[in-house]
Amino acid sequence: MNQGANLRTDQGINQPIDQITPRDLTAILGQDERAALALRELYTAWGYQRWRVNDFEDYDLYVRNRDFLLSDSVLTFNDANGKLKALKPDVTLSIVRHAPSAGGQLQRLHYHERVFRASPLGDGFEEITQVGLECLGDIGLYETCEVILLAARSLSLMGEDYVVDISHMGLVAPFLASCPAGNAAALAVADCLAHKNPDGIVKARDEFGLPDAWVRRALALAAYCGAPEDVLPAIAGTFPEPMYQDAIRELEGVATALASRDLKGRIQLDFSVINSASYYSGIVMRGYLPGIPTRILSGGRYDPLMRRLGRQDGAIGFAVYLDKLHAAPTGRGTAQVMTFSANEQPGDVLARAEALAQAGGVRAVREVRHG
């Protein structure tokens, strides 16, 4: 090494380079760059092990797996041997893929990776850094109670107004499967869900001609928001079927776990939360931080992709988005964020987000679909 070489930096650091300090280098990183080692060394304290993956895989495992995927469009290319090969939309997909079963022994890795995914704003595609955790094996209530703590923990490096809304697709699941009306009726009810709306069930009542009582289910679980000692009464009085009970008992047991971690109002219960539920069966999860319209952390657990790679163990893991960093701007806020469809009329938008916001905040952000 050059002894007499100086590091030089906008933030005024300029000295020897074998004299630099973590602090000095620390303080010429970007946010993004600060919030990955933050997350790494919150990590590695927790047991997980560093996991890397290709840039990229066949592009059959995406094909096979494209419900999965945020958005059908993938980057390929020919390899040297003619083999169609795709730059990594997703992190998860490979990790499953590429990790050894531990025998029964259960896994804990986390990544720092980049993905490639179709811009949301149609004008190609766009490189993510993605850092998460997958949490492999035998997964029980206090594997997805540590999974849920590192997702608040995670956040919280990043902000101090964070809210990570969980859900339970063993609970939404069955009951739009249930739908008296078939499956276009149930899909259009979930839709209505993911986006905080109720009007459209009603709607979609009409449309389909379906019963009052399970419209009246469905508008309960639209309306079901906030933190779990509120919600958890309603829910079970809602569904006492012996086939959401499993669902109720689990979220019950994180509720009661994670109770005593310091998270009063940082974890809530939110059935907006939808994911699919041919990859997803238990607890899933959203995070957001103030200023930032769209989810910067997502996951859940996700036991049916284990079964479609070939696994029979279970799974639970998140990703943050590092890249939403750079759009958040200082500021305070508690709204929940409320999804809309282009296709929506207005008015209609108007209406639910000023019912929210007059319930303690909103923030109406426009879905944006991938082709």
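Residue numbers count along the first chain shown, from 1. For clarity, every value in this text was computed on a predicted model and none was experimentally measured. C-alpha atoms forming the largest set that superposes within 1.5 Å between two forms make up the rigid core. Compared with the form predicted together with its partner chain:
- Annotation for P346: C-alpha shift of 2 angstroms or more between the two forms, rigid core superposed.
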Given for the second form:
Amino acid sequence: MNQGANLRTDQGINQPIDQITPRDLTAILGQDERAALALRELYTAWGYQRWRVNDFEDYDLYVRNRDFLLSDSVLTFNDANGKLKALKPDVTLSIVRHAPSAGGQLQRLHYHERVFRASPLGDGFEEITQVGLECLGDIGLYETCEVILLAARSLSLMGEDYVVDISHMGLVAPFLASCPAGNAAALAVADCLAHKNPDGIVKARDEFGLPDAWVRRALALAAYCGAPEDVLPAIAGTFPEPMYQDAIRELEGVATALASRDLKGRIQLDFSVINSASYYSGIVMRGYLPGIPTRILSGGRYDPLMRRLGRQDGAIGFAVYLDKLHAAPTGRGTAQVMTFSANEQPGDVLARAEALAQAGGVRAVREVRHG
Amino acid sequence: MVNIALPKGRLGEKAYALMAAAGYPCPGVMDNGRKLIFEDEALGVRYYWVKPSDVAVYVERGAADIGIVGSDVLLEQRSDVYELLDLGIGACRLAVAAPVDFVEDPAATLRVATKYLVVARQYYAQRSRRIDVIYLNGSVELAPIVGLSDVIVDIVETGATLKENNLEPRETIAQVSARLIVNKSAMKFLGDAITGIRTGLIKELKKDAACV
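Right, and the form predicted together with its partner chain of this protein, after the form predicted on its own?
All chains and molecules follow, beginning with the one already shown.
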């Protein structure tokens, strides 16, 4: 132990190293690392067990469930036995495949894993840290509410302001399936719903000859967005048929249960949240934080995926994309920028730099001569 | 403050005129200078002039909260943004064009010159047509004239440029016009301001339609 050495953090903690506490150590972590720890603490407090997933998975799992993945491209390799393996691009598929069925018991699992995905520019692969939870088994209204509440609480650990958008595939999917002009028209309208594009729906009407009554409902669905108590009565009026009632009742149940949980303005119904009906059957959700341009959380009820992987019980969960936190505006910290010229002796520069480092932080930058 | 990305050029000028008429003017935006950012703190708007093909990138990545962009750019870039309004301005179409005397051989690979790689690939994939896509940044009309390609996929407004180059439109892929796009996260946290802009634009468009 170096006597006299201190631990300094962005939070201004200045402790001798032999007196540091776990809290001090937490303070030197990056924003995403702190968030991961806080999320693990949250999920553990609610009875979720840590589940670890191997980085390597059989490639065939992804071939058979390609549409479930955010990216088509999977990084593959042959193992020592010549079997085609993949670096996992997703956690949920592996958990559902490997977590043993608990014989009717509810399984509450959480994870903190790396996933590997193709870069959006197609120029390689990205390694992404993902934290999330899965609730597998006999999923009722309570479990659904618990997962949505935990999604909201997860976001609240990363920012004071946040929004969880909720939609229901039990409403959106049967409505799109009822499209009188067939699958191509339904896909076009689904795309418009996802982009909140009412003019596109009107164009689809003209292109596919959709009946006005059906188009009016599609336009209403695109426009419904807001607090559940404001939107649900309108939804119930627009979709009175029996095939929509289970979904509407579930949304009402969620809204009622969460009304007591200090979430006013945080939970919104928004039917632009559409996931693949091949994998998702119930509530689907996305979470947003101000300053982060894309969703930082997404998930939902994925009973059809369970069936595809041979399980008859239900499941709901979500993932938090911690890498997105880097997209948020960040503080400049306490480090000072110290410039030095190429003519200075490195020893002198080191002395100046170390003095600043001990005073709170330093970034030494060599001066660039222009012209 | 709502950050607004406008496409440099004619479409951006029309779009700004619409925004100004809708109640969101900003001094200096139309001055011909090198400045790229203009702000009106009282109205809560900040305009950026950016390359037309970059507008959706700025919005999708949250550097701008909203933007005005041609729907051809959205078709090509598949941007993950909300598309709240068709402004109707900048109307044209994305089309396949060929030399007037070109006779397509269905057995041969069709050589397609374009800057719309995604659109072209998707269009011909739907027709199970084998193509060789040649990416060009500009003067696409030149490609079939000098034998670089058989056809082009490009924007067609009046067709005058095609005609001058002895080309003609053969197939329309999509109608194109300017769209108001919104960053998904910004819509959650600046929803009232953005809805106000959309409402103002709709009112202005209705006025314009009534005048026609």
